[in-house]
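Here you get one chain, nothing else, as structure tokens; it is the form predicted alone.
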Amino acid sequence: MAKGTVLVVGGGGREHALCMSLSRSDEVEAVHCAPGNAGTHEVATNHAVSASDVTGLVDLARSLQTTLVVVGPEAPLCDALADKLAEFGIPCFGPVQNLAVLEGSKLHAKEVMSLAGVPTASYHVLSNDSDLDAALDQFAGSPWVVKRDVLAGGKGVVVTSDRDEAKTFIESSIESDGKVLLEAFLEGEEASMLVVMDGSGFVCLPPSQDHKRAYDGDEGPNTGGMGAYCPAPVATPEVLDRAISEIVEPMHRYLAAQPVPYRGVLYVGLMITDEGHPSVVEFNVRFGDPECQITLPLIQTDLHQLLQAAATDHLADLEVNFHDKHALTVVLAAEGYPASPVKGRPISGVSVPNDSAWVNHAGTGLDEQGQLVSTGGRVLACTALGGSLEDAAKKAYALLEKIELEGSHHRTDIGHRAL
């Protein structure tokens, strides 16, 4: 069988993880990335096409005679990248536009969950005509959860016990978006499930848990994620059984029955109560970042085989196996992150990767002299595999200690809930 040519869309840590795994596949002739970063440059061919340039990405995929496009971020999917690739017969790992709305609109996701009978928090849709104080009163006694109904790059949610802060965010969101969601606060512990699915079936990847807050002890502002580990022990076999029967199976039935079935990965953000009841906090229509970095290494099956099968509705024909190991990643962030990260600083001390520990590049590039420099807020993620979570953590932090980036910061307690 002829080997494939894969185009990975995006330029962060998730995309570097995808390029690394795909470059090891016996089924892959060449891996390309658009736009990529300094890490993807080492394992793939980078192309200066923005992840938001859908027309440019389709033209690139055609010129490369791509046999599979793997989409990292959500925005190009919401802008119909998968639909436009389909017009030229190019398989895409990532859903078509009307299914990508599961992430593009929080309200749409709630309506789909209601149709499918999936457990989630109760909510109000607030607009200019709404009685904001009455709605806030109804959910008083717990932190208020306010969600913008737009693609906000992970920054469209405020969870606060400060009524004035909640009301101000509601008012500004209504002014900018026309409406906003106010949700009941769900008590419990969060976990993430990544579910690869197509029209024929689905495969649940090992559950993970990430750390959103910037500082140790889950303090400080929310971020895109400061680290993660997998598998997450809070997602016990009993919890997973319930999540599959009450959430994944009904969602797959709904998504597989659409005119074009869902083909890609559905990120299920779970809240798990002390009694072990899972419900949905959010859906994303792509791999999480940094969850992707610690989930892919646990997949024993050839990654290209898995993603190609899902992109072409052959997932039910594939047996997917996993390594009995633990993975952990810790993010090195730039000075000022998440508010206003300082960019352009030199980076040194990045170790040569081995089979059990490596560095995923996120916000990195090369300057005119070929020096590795920071280009974003989350700069690097030090990732490791181990026979135990403690082992993986030890290896990941050992990698991080060798890296020098002026003003950078990281959490020292990734995995603390399990450790």
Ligand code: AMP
Given for the second form:
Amino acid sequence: MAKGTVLVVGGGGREHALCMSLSRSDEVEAVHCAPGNAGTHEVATNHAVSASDVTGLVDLARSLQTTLVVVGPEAPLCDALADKLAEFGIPCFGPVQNLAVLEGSKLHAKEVMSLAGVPTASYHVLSNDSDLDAALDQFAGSPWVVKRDVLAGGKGVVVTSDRDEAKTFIESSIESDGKVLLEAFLEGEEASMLVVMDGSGFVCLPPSQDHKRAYDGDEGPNTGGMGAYCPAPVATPEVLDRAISEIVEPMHRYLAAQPVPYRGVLYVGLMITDEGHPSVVEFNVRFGDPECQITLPLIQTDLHQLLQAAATDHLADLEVNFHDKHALTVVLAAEGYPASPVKGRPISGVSVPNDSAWVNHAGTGLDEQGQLVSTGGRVLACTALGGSLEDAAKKAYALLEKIELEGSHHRTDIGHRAL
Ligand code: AMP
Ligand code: GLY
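What about the form predicted together with ligand AMP, after the form predicted alone?
Below is the whole assembly, all chains and molecules, this chain first.
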């Protein structure tokens, strides 16, 4: 069989992890990345095409004679990248536009969940005509959860016990978007379930747990994710069985029956109650970042084989196996992240990768002198595999301690719920 030419779209830690795994595949001739970062530069060929430039990406995929495009972020999928690649017969790991709306519109996701009978928080849609005080009263007693119905780059959700803050966010969202969702607060512990799916079947990857708050003890502002570990013990075998029968199977039935089936990974953000009842907090139509960095290393099956199968509706023919190990990653963030990250500072002390510990690059680049510099809020993710979670944590933090980036910060308690 001819070897594949793969184009990975994006330039964060997730995409570096994808490029690293794909570059090790015996099935892959060449890995390309657009736009990539200083890490993907080591294992792939970077191209200066933005992840939001759908036309540029399609042109690039065609000129490279790409046999598979793997899309990291949601935005190009919401802008119909998969649809446009299909016009040229290029398989894409990532769903077509009208299925990417599962992430692009929270209201659409709610409507699909209601159709499919999937458990999620109850909600109201509020607009200019709504009685906001009556709606706030109805959900009073626990924090208010307000969600904008647009792709807002992680800034579209406010969870607050401050009624004025909730009301102000509702009013400003209605003003900019015409409507907003107010939903019931779900109690419990969160977990991320990544489900690779296509028209023929689905494969649940080991469940993981992200740490979304900036500071230790889950304090501080929300971020894209400050670290993660996998597997997450909160998703017990019983919880997973329920999540599969109550959430994944009905969603797959719905998504596989669409004119073009869902081909990619469905990120199911779960809330798990103390009684072990899972419900859906959110869907994303892509790998999580940093969940991707700690989930891929646990997949024993060749990653290209898995992604290519899902992009071409052959998943049901593939047996997917996992390593019986633990993975953990700690994000090193720039000074000022998440509010206003300082960029352009030199980075040193990044260790040479080995089989059990490596650094995933996120917001990094090379300056004119070839010096590694920071270019984003989340700069690096220090990732390790171990026989136990403690072992993985020790190795990941050992990597982090060697790195120097002025003003940077990180959490010291990644994995705390499980350790
Ligand atoms: P989302 O963008 O929908 O994932 O929301 C961001 C974060 O807000 C989630 O990871 C949760 O921590 C929190 N959140 C969202 N919806 C709820 C809910 N209904 N109940 C409790 N927390 C929520
Ligand atoms: N780490 C959360 C996300 O990727 O949405």
